[in-house]
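The form predicted alone is given below as one chain in structure tokens.
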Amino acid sequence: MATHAEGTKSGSHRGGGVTPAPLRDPDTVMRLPRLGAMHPSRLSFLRNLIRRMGREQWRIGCPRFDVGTDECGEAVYTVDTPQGRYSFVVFAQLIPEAARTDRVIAERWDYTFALTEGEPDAAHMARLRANVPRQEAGRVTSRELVLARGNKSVRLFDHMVAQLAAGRQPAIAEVTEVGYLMRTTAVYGNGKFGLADYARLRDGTPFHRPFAAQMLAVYLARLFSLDLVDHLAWRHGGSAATRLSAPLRRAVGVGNATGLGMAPFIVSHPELMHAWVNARETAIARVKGVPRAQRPRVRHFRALLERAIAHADQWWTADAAQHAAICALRRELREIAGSLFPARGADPLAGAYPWRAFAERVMRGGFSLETQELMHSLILEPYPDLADDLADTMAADETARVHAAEPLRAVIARIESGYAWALRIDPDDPAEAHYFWYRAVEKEEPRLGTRHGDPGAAREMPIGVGHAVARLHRELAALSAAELARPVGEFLMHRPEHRALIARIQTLSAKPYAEVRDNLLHRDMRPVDLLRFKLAFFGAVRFDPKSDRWTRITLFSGAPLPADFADPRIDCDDSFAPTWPATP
């Protein structure tokens, strides 16, 4: 099948006698419950960025940090890369608690940021100062790559400042309950609001991989939050103050609150989704094709499995469904560890094609989706030589085209081959069209409405691809043989409303991981599954759903500090399943 051919082609150059296994069936991978159990991997965007920062020895400086005890002021960080210098500009203010919200409709934030080319002079700083704190209401230019904002996590932030000012490290229990000092509430790039288009970043910059510039901005926002608590502790405590310990600095991440606004991106960029998932699945297939597991690789896997158990033990959420999933994950990881590394008996990883046998056992052994997907991410960790190069395949040319000369019967064949999952949808069943997606008038924020109950259906977005394909197939199947022999172009002259959908079907026929293979309008659909899918590719951990429509997560927990990139004793690419230090 096509997926096997793709896996073989992409992995055929690998050494060591590796013949990649077939890629997993998209009908398995692209279902909502599994997407909602995804975990980050070596190919997550923040990991890709960190590896590049370490490999190229990026240097991060802070020529300006002018924030007073009132928590207001400015800071500038510089990032020197082989492709040039970039600057991260921060504007800080202390806002009232009532104004502090994670919603996109907020108008004031504790911190606003811009990632810009070069180092800003006085005139450039004046322009940024006048516009960046206003975010969407301001004006930026193509010299700026990213516009972002965030709010502090007040309780942990204040606790840390007070403890450090008194010369003590913060209490581990306080740190682990939250995990971050700041939450970003929006990180914009790729041409939005006048920022540099992605096309400008593809050549001659270090940001040609998807979301690399945005990930750098988040990394630097985390750095600013860590520097800020040290700075304020010194301003309050003077000579009695101490700095946050290096282990805690590495463990603390940056938070993010993500809602429905992220979900339509997945449907609007199907070729990009295929590129992301295909890269991960190809890496998994390569590792499954390893004929024998060398002992150093097994030791690495075992150490990370033990860390994954500790990570799961430290993962907390108040959401009942996610809490139950975490509890199952904890039990199952211990069961896997006990069976793979028994005190006595045969070593299950000593046989032929051990990772393929292990993955098949996990998939078929009654383990939860959480455990299955964590294990598929984990088997990649000992094999950077089989995975990391695929980071360069995760961009996509996203131009959908109509093949006007193709006969209509070929469109039916494409649907029945590539969209069989959509044909299980009954367009006449109200449960299958229970929801509709639309953009609110205010800030064009994506929202989800209940059909026949909520206003906004006149502004419906084309998110229900499966439902639309089922309706199109019904219409085409009712045509005569003579009508089905007509070219697509002639049909669209009379039915132009189908143009975008037919172009999508034709374009994606060779991209099996492009579509979420579930009805996104169904009554039982959980939008949070879509959010987790995308966030896992960003590199998010500690998913903490606040409803089925938004979640909080942590990014860059366990990531290296700027000084670590120049320290040969530190493995900067060792942040899988991050855990908290035992003591401050």
Given for the second form:
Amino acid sequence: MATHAEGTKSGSHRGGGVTPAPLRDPDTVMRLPRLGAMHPSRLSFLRNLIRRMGREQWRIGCPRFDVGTDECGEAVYTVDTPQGRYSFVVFAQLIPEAARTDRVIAERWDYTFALTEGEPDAAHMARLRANVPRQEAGRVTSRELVLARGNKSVRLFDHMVAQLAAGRQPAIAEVTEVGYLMRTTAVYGNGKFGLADYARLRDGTPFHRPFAAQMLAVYLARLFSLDLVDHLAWRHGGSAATRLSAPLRRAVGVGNATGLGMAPFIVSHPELMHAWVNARETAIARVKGVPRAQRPRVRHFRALLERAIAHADQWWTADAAQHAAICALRRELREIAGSLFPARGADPLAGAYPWRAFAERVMRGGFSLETQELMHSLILEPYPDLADDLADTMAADETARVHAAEPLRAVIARIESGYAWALRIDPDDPAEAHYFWYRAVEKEEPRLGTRHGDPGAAREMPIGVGHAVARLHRELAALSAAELARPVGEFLMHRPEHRALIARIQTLSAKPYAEVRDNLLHRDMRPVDLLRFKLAFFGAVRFDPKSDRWTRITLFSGAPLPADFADPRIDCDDSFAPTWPATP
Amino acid sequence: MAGDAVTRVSLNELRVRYTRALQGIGLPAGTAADAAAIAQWHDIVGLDGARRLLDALPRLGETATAPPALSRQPDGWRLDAAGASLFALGGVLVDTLEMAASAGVPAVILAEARDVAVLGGCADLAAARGLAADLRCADAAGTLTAASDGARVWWALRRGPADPDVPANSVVARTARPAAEPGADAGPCRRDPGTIARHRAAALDRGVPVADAEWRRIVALAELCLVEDRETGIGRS
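Having seen the form predicted alone, can you show the form predicted in complex with the partner chain?
Below is the whole assembly, all chains and molecules, this chain first.
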């Protein structure tokens, strides 16, 4: 069921008479395997942030960097924006290897961070020093926007310091095997532990777009990791030391370990999910509505397709399933490049509505989900004029509410139109309720249990929306016509356990991209697919699943350095499908 | 709370902890969310939401077994709460107002309820739905009123003799926009939309102060939702 892009409601989009194509069917887009193959795009949050930093010429300084050769100490970075100054405060300590874990239940970390308003004075630093290294066990204030932590990637970090101290660049092979010097293991915002509420950031700050503050914190964590290796190299090597080369500084990103903690967010914020996906799909629909592809844009597309091939060639994981997917991606990208840009013969992109034809070929031509979604991200790259404004549509208020006067039969109608996907679920099939989601006592970490094997099902989190809708539909369908004519409010007086779900159905049935259209309790469900969906919107690359429940990824690989923003020779928004330099 | 040590809590923390605490004592998710919103509203405007919620706890766990009874008359509907707390029935009250408005019925009485003094949070729930409402209850000091014009909220305590039209342990609700600024004569015991907006801005700017002892109780109740286990969460390779 295709729907028209929002752009059509206000007529043709600006720029060359573009009439957006219909949006892709949510029954196609919102299936878990496809979400688990999603790739970043120019609408990813880190790209949105980078563009803003460049457009507004944010200035990043480092008034304090006090880290000793024991890798312990503090640093402060400042960021000057048109809305004011922010500071990124780092506390560094070297923890024993045995204490170093990516799990959210960790108690110690090599680095802890806070992004705060203004520049901290001595009293503010003292308060941060007493609380930030304790993370969840401490308290911060609404002056702090982000609380985060990370651990160093020991092998690469130590190799890099040793090489730089000796006046040499690190071996490319060592760098590319890991890709980052530090891995963040949690980046908190939105009011947790006393942090500023997101609502506070929506007016008068540069962080009104989703996760903008968190992305800035991660960008600065990356910068710190790069500065730290240079600093330690100098401390160890003195005048013999050299700095990490600019190409490598840009290529190195920040790692992140993401587990199930991210999954409930996707279900708890459906209107936000709809806003994110709708923005991407609308951008895709606009590009598909381009009547003729201009040659410079085709050249840009071709250059990025070649880069995507190199990116895929450099993408490595030990996970067998993901490795197979990457191998297929490599093969298919070459096939696509060969067919789009043959040495002789027809030019497939020279015809009418070339991107629509290309997208349809990719969707129907037997290509893997990885290839399909990478190509849908790639076609956006040559068209910033059609995509980038949609970044301002990616925030959303969560407004789920009961429509009490609506007759109960209207709820059935909403389910059968907006939640028809849930009616594929058989509530009596044990496989369909194999899992339950819960929060563990240990740091309230979200976990997955098996219903008839693990304790805790009585405290199940309401993640299995599809399964719950299927059960509700069955219950409502058994009611008489007279009962179904009565208002929802009366039903809920006697059945309060359905209140949240009916509010959700009544609110979201008109938001087609709000729900993951698969059963999140099913035996065959892969939680890592949920994680990748959200991480792709962050801008993460090089997914490296470590199990079906957690993955490592890299952020800001290929992103500009602070000095790049003022250099007119550098395109700061050119980090799609980042690749490693051939030489340092 | 004067003299108590306080924790400054973000609005997100308030909402999440309240909701989990209420689910922890057995309220269904949707009821818990509405009750949390009611409590949070009182915290925001400086009316001790945490304390009110904790005081109501003994009653809240009883609510699930006693559904309210609705009886309809042309001039008004009566919702018998059977002693349940308005924290747990706030969403139901607003639902009933919405149904009554849709049916052209001017008034709803929620009778035999407890914790009726949190009707300000109910007016806020009504405003979030775009619903106009005028709510009143008897208070030891006089008459509490809260009103919504479908977008903004007013709250006031009119000190003096109780309003004879407002029975004890009841909320008298009208499905109409306030005729004039509600509670304009209530003096300092009043929150108008401008004041509420300033309170909300201050709450966002500095967090909401909650007495440490109260916050610890809330957090402890929220932990009832957690599961003690030995599962590692790492998953299958």
